[in-house]
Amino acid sequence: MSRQPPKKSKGNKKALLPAIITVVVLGLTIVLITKTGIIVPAEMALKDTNGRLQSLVFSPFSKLKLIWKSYLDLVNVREENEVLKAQLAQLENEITTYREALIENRRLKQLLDIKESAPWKGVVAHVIGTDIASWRAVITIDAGKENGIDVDMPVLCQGGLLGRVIESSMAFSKVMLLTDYHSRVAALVQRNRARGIIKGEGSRGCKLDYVKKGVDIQVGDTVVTSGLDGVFPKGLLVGKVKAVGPGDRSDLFQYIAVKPSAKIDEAEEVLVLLRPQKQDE
């Protein structure tokens, strides 16, 4: 017996076309949404999400690379700030370089203008030390022999005498100051010519002693030097009387007390007289 192929059911036919129906209506959806613009906003939407997630994504990078461009800013900042502190310290100390120059010009040029003026000739010397002795009032100056200086030469500064030399060497002397407890200067007042020796009080000044009671003395008067002693031209500046007073009963000399015209702390350059037997030599 031959047998008959079986026949599809009319189930299948029923399942079949509903899906056929899905297809054709969501094509058409398609066409039509394609054709409104009904999916234009749905695609900006999906753009803007896109972007906001790229900016949660990448905005935490972008602020670093900020904070490390400011960081690389402000160590080029500190560099440059170095640079022109540096660079100020170096004009700091050539204005003070300059300024030390122009005022040890000035205080030279007052040494040459008593140079010219002074009854001999003389040698400018800077001082380069002084005696570490308390009790002492001795400068170390740059100048000796080679240069024509000897022992007993007159030594001046800006304001007046300042002292005498009393060791010389080949390219230094010592120097003993007015206010030295050793020195003695031959001084007379200018005001009415009485003699007088000036004598050194250390921290105190100078004293002009051996003027007689009842000689009129009266303070700002001139001292100057008065030649008798062989080491002091005459008519060197001295200093002033600051003081008189009538000394002890049993004594019988005034006491004067003259406080010196040189700076004698604060030379730094002066001026030597050579003597003129000594530079005929």
Second form
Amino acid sequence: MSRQPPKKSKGNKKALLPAIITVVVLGLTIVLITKTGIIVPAEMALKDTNGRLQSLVFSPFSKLKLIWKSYLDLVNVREENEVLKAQLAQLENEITTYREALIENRRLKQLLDIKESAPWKGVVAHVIGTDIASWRAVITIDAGKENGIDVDMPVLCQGGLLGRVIESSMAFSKVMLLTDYHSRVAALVQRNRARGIIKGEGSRGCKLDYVKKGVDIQVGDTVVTSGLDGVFPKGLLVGKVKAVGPGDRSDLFQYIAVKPSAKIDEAEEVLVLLRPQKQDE
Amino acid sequence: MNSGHLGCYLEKTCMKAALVFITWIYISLIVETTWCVFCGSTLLHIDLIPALICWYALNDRLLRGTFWVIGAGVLASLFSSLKFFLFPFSYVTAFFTVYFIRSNVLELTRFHAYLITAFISVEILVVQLAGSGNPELLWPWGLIQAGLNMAVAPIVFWICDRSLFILSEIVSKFHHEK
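Alright, leaving the form predicted on its own aside, put up the form predicted in complex with its partner chain.
Full complex below, order starting with the chain above.
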């Protein structure tokens, strides 16, 4: 059985003509619309409507997406926050350490200046404790006989004279401060060379005793060691006169309150001056 | 000496209170002499030692107590520039006082013990201030200090009681293990 080619029917030819006409008319219409711009307002209105619909539908989705993203961010932020907090704590710790080192550096520089200007060689030590009897102005330092320290050696800190060594073990020493009730230092007023004895008065500071009435002493006068006691070398800064009074009628001497130049309550590092004969040994 | 033997030894000699006393004396000596470096030196300070002596005198026998209190005084002397005998002498005097009160008062309450702490604080300060040549400090500083020592006494008594309880538990545990 042979296959015969399909015959072209008259109906097909009739349908082709309207189709061509439709295409031509549509083409002409499109060209006309694009060229003349007649339909632009309608197109824009349609686009706007579409846009509104799109935004209406998209809005919940976008919010949902935002919530999801925020949640993810929060999770990350929480972790990041913890990491940052840890870093902040570490940095604060480091800053404190550096600040402490800076302050210590300043103090040591001041001590170094004193050390260079002091008449004898010195040993730097740290304050590690105070006396259990709180009315005694005595501190413990972390240097002793093995550092060349012995009893009656002068001790300085930033500002001036701090006191003298009263006990010494191999690695530690006790220092009696200027303000201790039992402390005595031979001193003189720098301006007029008036001599006296510096006595400790506890929390009130010190007083310059045995200066006769009538000797001209003024508030602000500088008091230095006189070297007559054989313990402290001459010329170490003790403090400044903060008050002068006539004392009682029966007193032969003036009352002269002295504020120590050394920061006694804040001393953390001290300089112990080694007596020359000890160095020779 | 293994742990069992230690427990047995402690049980036999009843040294628990003495151990608690001397341990806390040492800790308070270390703390009191170092914290002033940071807090600045002031006459008034928190002193736990009178309360510790009071507590110990209420918890141990006369002979052993005297021995340990002298030991505490010697220990305290190492932290001070005062004359060596002043601390043992003042502490033993305080110990005897509390022991005497304890032996003669029938119902000694905790509040009485705190009052006794203030009283023996004055006693200790009188001996030490007079011995170191500063008796003028007793008024008003010494009396205010005694009041402060009385105020911290409840805390000290609580700490010592807890320590004694814990030590007793440990000792009895070792004893049972043996």
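We call the rigid core whatever largest set of C-alpha positions still superposes within 1.5 Å between the two forms. What you are looking at is a predicted structure, and each value in this text was computed from that prediction instead of being measured. Residue numbers count along the first chain shown, from 1.
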Query raised in the report: So, does L88 move by 2 Å or more at the CA between the two forms, with the core held fixed?
Result: no
Query raised in the report: On a core-based superposition, does D73 travel 2 Å or more at its Cα between the two forms?
Result: yes
